[in-house]
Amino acid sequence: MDKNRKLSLLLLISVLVIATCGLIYELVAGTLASYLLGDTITQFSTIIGLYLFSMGIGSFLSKYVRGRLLETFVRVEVWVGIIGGFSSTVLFLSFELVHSFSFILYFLILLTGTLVGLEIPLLMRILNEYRIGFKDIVSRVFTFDYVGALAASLIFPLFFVPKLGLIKTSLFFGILNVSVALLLLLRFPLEFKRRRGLLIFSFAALTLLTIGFVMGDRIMRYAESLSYPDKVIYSQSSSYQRIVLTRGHNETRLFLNGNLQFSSLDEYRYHEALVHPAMQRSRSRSSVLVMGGGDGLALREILKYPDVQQVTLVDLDPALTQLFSGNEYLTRLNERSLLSPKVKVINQDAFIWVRNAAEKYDCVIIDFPDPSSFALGKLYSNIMYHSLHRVLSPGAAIVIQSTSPLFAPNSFWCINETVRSAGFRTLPYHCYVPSFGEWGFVMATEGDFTQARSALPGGLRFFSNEAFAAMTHFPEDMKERPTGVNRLNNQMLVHFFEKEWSSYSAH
């Protein structure tokens, strides 16, 4: 194979690498922004739009590059590796240290996209110099480009995020970008007039990226130490979320994507209020369904009833259920509930699972995370609640954690109205949980509520049937208000939630 053909082949392979790396940087930025800023659809939509726009800028600017195209391409490749590779590190560290996080995020996207947009036009012009027909150049370049994009979209969620995390993933692909530049420099030395300087630049970039990759976990732990007041004792990026456990001098806290899920100091108040009203008002309790609740704490309360024969828990993330069934401290907290022979764990999307479920359940406990994104908002939609009818035994009661009626009253009453629109009778109630403040729940049945049973299981620290009467009273600042129904095509609940909680956080 002559030199021109070898160089052409290597350049075409670099298209594959460029496309893969470029899309990875975009996915990393979108995922990180959704972790830190919430509202997944808005973040991804904004970042994709800005990234494509900046690629257009890069493509436009490429026409001003004249002469030494291969040298320019190598420099661009190294800079893409540096900026894209270190982008997640910069963003994680800057989130708690600067007030202009969004500016830094969008600036990095604009810069990375512009450089990536330069690469393909430069490559096409270089290949044209080596006398490859224009038709062949276009077909080959775009074939490799689209294959690289497909590879990135598959390996990012299935392998890199759960195995390496966001920081090490972006650094790994930064190393790939710089490696392409180095390979060109080493294999075709006569093509470069300033080869020595480019080699030094490339090796320096590769060294920095490699050091960053080796220290990636340490960097992530430091970044998280800035975000959480207590010591981070466990952190993991699963395919679905960032799981973080912190421990202070007298409590452990679970955070999912930065949002507090429970504190070991007062979680019993939340979980007793979530579970026992519905268990007391279900005609039977033989078979119970839990959706969400992968920490096993709601299961702990359910298993206090001796007449419970089986419990099915449906939680999307196996990383969470494995953590809370394998860690010694956490299994003490949930009293080994996930390991009970009565419990069957199903790691699936509850929205899809419930529409195909065949079994009937006497009580349904719904403990999803708050509707802070459209992916979560669908779990609170009228379609989701309509689907529940198919899994209910006669006389079954449902309960849904429903955010705060004090801090997010429109969100709370929207959930209540949406459940009613699906043909249920509802009984909203609330209680005080110190870690969260006033917190709300919506209980529902297909018909009349069964009279509460007087006998509660032993060992409860907070809930009683007498206390429940007070929980159903809403003072003036939490009174019911008209909102509308949360439908898949409007997701009004997510907009309510984001507006109310951002307004509260601003104070």
Contents of the next structure:
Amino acid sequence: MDKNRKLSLLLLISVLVIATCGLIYELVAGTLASYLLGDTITQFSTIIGLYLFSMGIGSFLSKYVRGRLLETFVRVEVWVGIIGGFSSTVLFLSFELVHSFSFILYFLILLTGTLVGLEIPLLMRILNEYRIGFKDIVSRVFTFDYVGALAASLIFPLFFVPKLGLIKTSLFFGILNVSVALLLLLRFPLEFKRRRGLLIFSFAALTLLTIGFVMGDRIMRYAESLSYPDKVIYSQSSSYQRIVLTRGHNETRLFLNGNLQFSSLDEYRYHEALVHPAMQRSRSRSSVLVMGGGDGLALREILKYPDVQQVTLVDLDPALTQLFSGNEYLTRLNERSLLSPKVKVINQDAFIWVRNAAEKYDCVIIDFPDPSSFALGKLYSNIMYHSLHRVLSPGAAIVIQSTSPLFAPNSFWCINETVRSAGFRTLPYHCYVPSFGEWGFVMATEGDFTQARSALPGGLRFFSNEAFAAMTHFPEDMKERPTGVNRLNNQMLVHFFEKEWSSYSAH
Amino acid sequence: MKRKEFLMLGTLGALAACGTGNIFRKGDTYTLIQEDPAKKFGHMLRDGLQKATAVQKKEKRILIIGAGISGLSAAWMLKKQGIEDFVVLELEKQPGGNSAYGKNDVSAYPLGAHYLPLPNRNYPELTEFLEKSGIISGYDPAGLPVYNENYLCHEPEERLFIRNQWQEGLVPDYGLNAEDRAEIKRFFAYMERFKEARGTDGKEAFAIPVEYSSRDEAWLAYDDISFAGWLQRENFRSPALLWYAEYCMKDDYGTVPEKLSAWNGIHYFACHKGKAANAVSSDVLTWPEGNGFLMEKLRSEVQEHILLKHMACSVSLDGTKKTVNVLRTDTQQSIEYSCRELVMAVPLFIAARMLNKEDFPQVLPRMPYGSWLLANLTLKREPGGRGFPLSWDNVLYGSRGLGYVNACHQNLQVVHDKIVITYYHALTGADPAELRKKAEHFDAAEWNRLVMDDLRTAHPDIGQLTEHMELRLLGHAMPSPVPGTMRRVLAGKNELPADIHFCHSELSGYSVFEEAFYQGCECARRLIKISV
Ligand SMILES: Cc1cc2nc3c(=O)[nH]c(=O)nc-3n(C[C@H](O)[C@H](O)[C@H](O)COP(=O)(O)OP(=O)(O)OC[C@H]3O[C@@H](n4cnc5c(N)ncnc54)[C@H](O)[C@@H]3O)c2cc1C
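For comparison with the form predicted on its own, would you give the structure of this protein in the form predicted in complex with the partner chain?
After this comes the whole thing, all chains and molecules, with the earlier chain placed first.
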């Protein structure tokens, strides 16, 4: 094969690569836009339209390119690689950083489209220079172009998105683009006048893209952390959940799997309301059980009673309890409650633990995450509540955080009904926590409820017995309704919860 | 017994073993496969014969061959009535047959049957058994049973992988057009009517146990055509519905609608009418070890009567007594058992080979048997997927397999790291006998690939997820009721030798727990009548 033919073959292959890459960038942009902005149909059709249009601009501009065609081609190729390759990274990162996300999105598409549009006519002219019949060129170039497009549209959803994710996919194709340019530079050194500069440029691009590719997962995670309103000061994926702490100018928030657990500004309201009513109604308080609540904040409230002798805290996730026993800021928030000698921390699945527990407790505080999945829904089942009987000493009181009676009234009353079905008397109540809204709790005892048996500890900022009287009143928009019992074989609560919160967040 | 005769019986043992069998590790791959049973038992018998020690003679009043659900139920009932002079012979090293189970570090898992539909309470013995086993924990004021909720299948129960995502429930829905939807609705409305239907004799048209079904010709006529024929006759054409119907038939009978009696096809949808205080009639009872749980409950009551690794080889008549030649598969000793009452709780094709032709000239009814492939996969973590979350039963639309069941589903912990899933595949297609032959020559790698390729459509990462796979091939897994079967069964025309008692689920025409249990108990009842 003579040199010209080899070159033209390589150029044709690069058409294939360009076409594939070009379409991939477009698909990535479309997918990302529909992920982040919603409305798939509009996103895809505007993006495809704009992309085709900018390709037209590119073709138009190509006629202004004179001389040194191959060099321009290679330079354009490297730029496509850089811009296309980093497009999804930029888009991911800019989604939360700036308000003009759509502007950046369309700008990037315009840019890649134009560059890709430049390449095809350039290429035809180059091939023409190397003397291959023009008729032949057009048909060949378009064949490769369309084959590339088909390849891209097939491998993108089937292979790349599931295997690599969006960020790494576009970086991968960026690398491919630049590699073609490099190949041309290396194989046909004599065709280029300013070869050195171009080589340095393409190597730099390749290195950058490769680093990006290797760090793709980290970029992804960082990008995700930007979806929190405040600065992320800590984030970790434990084996059970994603723990994220954010810090605004005067508050700290904890998110588990993206759900807000508390804000340091008003958590005292939540935790005082959670802990004190039950502590006051338990016949004794020497031994207390906490399930969930690995942040140690409920524990802080419990330890305010001097007659508490020991507290057992069962929380699934060691990463969470360690974080809240070690971090200086957080231990200040929970008053080093997890480090108290009275406290025993058990990192185990609460459901399994309670079925094997040997000891009995005077008061039980249950602070599980909301029943947002079938896995968590088990913790709110009648079987779970039935098994509580075995850990209760006579006269013990239980309290369960029970989601919002205002936003999710069926969920709230379903928890109440389920607890009752397991042989308890219940006392539902609610209070206002600004960062959550109206929040509900279900208190339960085996026997009759009594009035508060003792004085409240000092230093409370929110809770009082007078306030509690009001909390037990449910106005019309939150009032009790029959729901049915949450059983493992119906997981009714999870269905309620999903429906109620999705309709709430849709407003 | 003559040596030649003994050798011939070896083949019988081998055939019996097609149903069960040892599992061995193949090289150092994670794939395990059942050793070719024919070869294994052939060898064992030859070697055993050379070493065979003097024939021991033993006597029992009642001898039960087979410790599957039917044999164990018969034993359970005898014991309950105070009869102790019996033994149960089982060729495997564990009882249970098609309801056996396995266990590893992560979980117990089924080696066959995995669930019991919410029982119809028309058979008092079953209700009693369920009460005693703690499965029914009490009754509500209206008299409805309260089932132990640890055993009722937890939500999420079923999901279907269709059009690249998981939907809730197995009836296809996601992405269906209005026509398909309408037809599916019409189909289920039909089945609701069948559920309510009764014959002129006042009996339910489709009951379980099948024995309680109506003999009214109007209903028996459904046994004259195939289920596929019926679907066609009633103008059901929706591909989604036809897929669903085929899936159900494979799942329950191991055969396709073309080869199945319409009576049975309808029976599957119309026979479950169980009521409960805390469940609906479509609910099921299930355990990590599947029906191995029920099997253990039966077994524990009659433990001391069961002899494992005892293979019955031949049966002859000696006056009023029956003589059974038994080979101990571990020690290779042979024992000659004589008994007054003999119970065959084994499939009829095995029984047929066992009976001495001169003493029992009758030809036993023959049914076609389907073959099954089961794979228990230990996964490093729960498999993901777009759409509805991992459920108990997970089926792939359009796949030839039957999907998989999560053996860890009933565990109460919130988060699982490793789980075991049981993959089911009814080997339908060509002639069953031919399939079985082909199956024997298939090697572990090929079975492994078949399972992986099927699951990969829904779980592209299944290869990396799988830590360990245990394959089990059931050659004669279950009889499939072709048209004509139920007429024979319901007319009581099983034409079996009168001097022996038969009680395998096959006598009901098909194989499920309720029928095996019913056959076992009814057989025991007959024995009890004889003894008083
Ligand atoms: C893959 C599969 C899945 C199933 N799933 C379900 C389900 O989910 N629910 C359900 O209700 N049913 C299911 N079934 C049906 C199941 O077969 C019945 O529930 C029940 O286990 C049948 O019991 P049986 O006693 O009638 O028969 P078998 O289980 O066949 O019992 C026969 C026993 O006899 C033994 N035996 C055979 N030959 C000899 C011999 N020569 N000497 C001594 N012993 C011998 C065998 O080893 C076996 O233990 C399933 C079956 C299969 C194959």
